[in-house]
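Quick heads-up: it's one chain on its own, the form predicted on its own, in structure tokens.
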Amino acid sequence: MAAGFKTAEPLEYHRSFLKENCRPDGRELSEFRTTTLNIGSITTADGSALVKMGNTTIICGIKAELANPTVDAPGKGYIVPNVDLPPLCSSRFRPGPPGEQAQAASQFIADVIESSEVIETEDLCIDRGKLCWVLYCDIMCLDYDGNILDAAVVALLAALRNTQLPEVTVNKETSTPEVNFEKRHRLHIHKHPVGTSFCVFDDSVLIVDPTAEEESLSTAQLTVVTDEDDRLCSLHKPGGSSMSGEKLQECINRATARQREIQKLIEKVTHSVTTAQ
């Protein structure tokens, strides 16, 4: 009877649960879902991480090049984001060239790595007007249960905290690079970016961490970005109703105590992993 009533009326079988202050999964409206973390898995990358969230799962792979520094940066290397969101993750997704929500997540992470300064781009510059490391990072989903974002700025994050960088010199007499795969370096991580996803039933009820049925229904999404400074990093709402001061503060009073959860768990799996080497 349950699986007849969801199917036929999906938001109204939601809100047979909000209304009790809970959701369907059995989490209140304010718990997240159980976050899992692996760093280092993929080998031929420089730095990688596959996050699991609830059902959601992101890896996110980084491989380092060297290049030539851009005309209006000679002293800064630079950092390219990549998200897919490819059929296997979901069959709301199709083959071919990014969709509209894989072109907007890749531009939400690009935003966040430039206002957060997680890296500071003058760290990539190897010969100032002559050399930089450009870090590809790229980000696929290989399971689709909502709240993507979140999930992939963890990824992003953790993964930066796993690349080892080899150590180059630039050749005095002939001007060309020679790389040391012998000796490596990690990156320097400036700051902890954390990504806090909300979305909002019947333009009043706020839950946090939504799966991808409650994002479809929902009525307005907002993703908050905060550090370990509590600094507001990024604030992401792509249209939607209109939220009050207060929903907006409670929000971000939410992200955050979020960033230092985990910030804690990267710190924590980081810490294992290289004990374990």
Contents of the next structure:
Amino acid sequence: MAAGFKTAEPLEYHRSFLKENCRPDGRELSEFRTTTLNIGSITTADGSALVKMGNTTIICGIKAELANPTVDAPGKGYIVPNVDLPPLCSSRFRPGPPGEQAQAASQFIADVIESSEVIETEDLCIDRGKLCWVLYCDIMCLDYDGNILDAAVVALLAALRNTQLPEVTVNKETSTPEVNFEKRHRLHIHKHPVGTSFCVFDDSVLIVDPTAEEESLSTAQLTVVTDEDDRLCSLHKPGGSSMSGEKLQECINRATARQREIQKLIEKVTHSVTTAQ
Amino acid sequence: MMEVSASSVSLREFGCEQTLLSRPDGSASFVQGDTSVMAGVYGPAEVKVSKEIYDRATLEVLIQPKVGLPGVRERSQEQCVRETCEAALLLSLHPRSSLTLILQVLHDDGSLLGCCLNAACMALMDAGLSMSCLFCGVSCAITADGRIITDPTAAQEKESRALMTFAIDSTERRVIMSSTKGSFSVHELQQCIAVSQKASEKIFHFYRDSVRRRYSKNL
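Right, the form predicted on its own is done, so what does the form predicted in complex with its partner chain look like?
Everything in the complex follows now, all chains and molecules, and the chain you saw is the first one.
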């Protein structure tokens, strides 16, 4: 009976739960799904992390390459994020060039990296005007069950924490770079941005960490990114039903609490990996 | 809610012209200072079967930059404009049909996304599509010393430490869309929202004047 109701009237089905302040999967309105984090999952990458939030699975691999700095920023390296939503992760994505959602997600991640200053791009410079690191951050969704932006930010942050760059010295005589793979050092992470996504149901009910089904039935979505100093790095609301300043404040308060939880999780996992080695 | 006096909100000179193109069903050009965007709306027209939605119209938004091909940034802006328009338009009045909104950037001198939103709203209005409310775009920049500049120029945007663009609706002055760059405190955000809401009044007033002027000529 319940299954038939869910298929025939999905919106009514969700409403009947929201009226009782809970959700079909048993969560409260402001409750996240269980988040699990695995770092260093890809041994061939310079840094990697796998994040699961409920069924949503995101993997992030970081590849460092040597490149010439751009002419207008000779003292800086650069970071190239890319979000891939392959047909594997959900039936809504088709093979071929990235769709609008994947492109918008890539832009969002690029904006978060720039706004939060998680890494100072000056740190990536090896020889001013001549040599720098470029970090390719490839974020791939393996299982799409909503809220990929939050999972992608956590995966990116954990992978950056996990990244170890080999030492590079520039040979003065031949002016060619020499890479010492034996000696690696970690990236300096300046900030810990964490995203928190919300969905608005029927222009009024706010729920956190939506599943794919909740996302498709909602009237608006928004993502708040905060760092450990409670500064906002992004308030991304592409559209949908309008919200007052007070409602946004509620979201921000939840986001700051979430930032603490995730930062603790990343610290814990990083610590357990380093002690295991 | 913070109090903002109307005099503290300064916007650049506005300009708007509607029905300037003959082929689209609705068109408008919107000028804010030196920033200029032209918008055209086609529809409701037939929709591709793959994009058909059974209970409402499919809205497609295309942003064409002044030079080069649209890239990832434009895609992300298109998403913002599309979802804002979807919130305002009564799309369920035209099920299984398509609406196309094309925004051609003529010149970018800051507050581009805001100007795109304003041009989009004027073009939708010109096309005679039913909307539940109007919307307008307001950009705010926070300078290094913490001042808030509304409707910044490209030079002011470059010097600022944070830039935010909001879409405000005309009925309750609430935030439909928000897109930000740079980091800022919660207090600064709330201040910017309050300033944008104040600025939106001026823009909606301009909308009214502009439409009134246009229809007084035709009658």
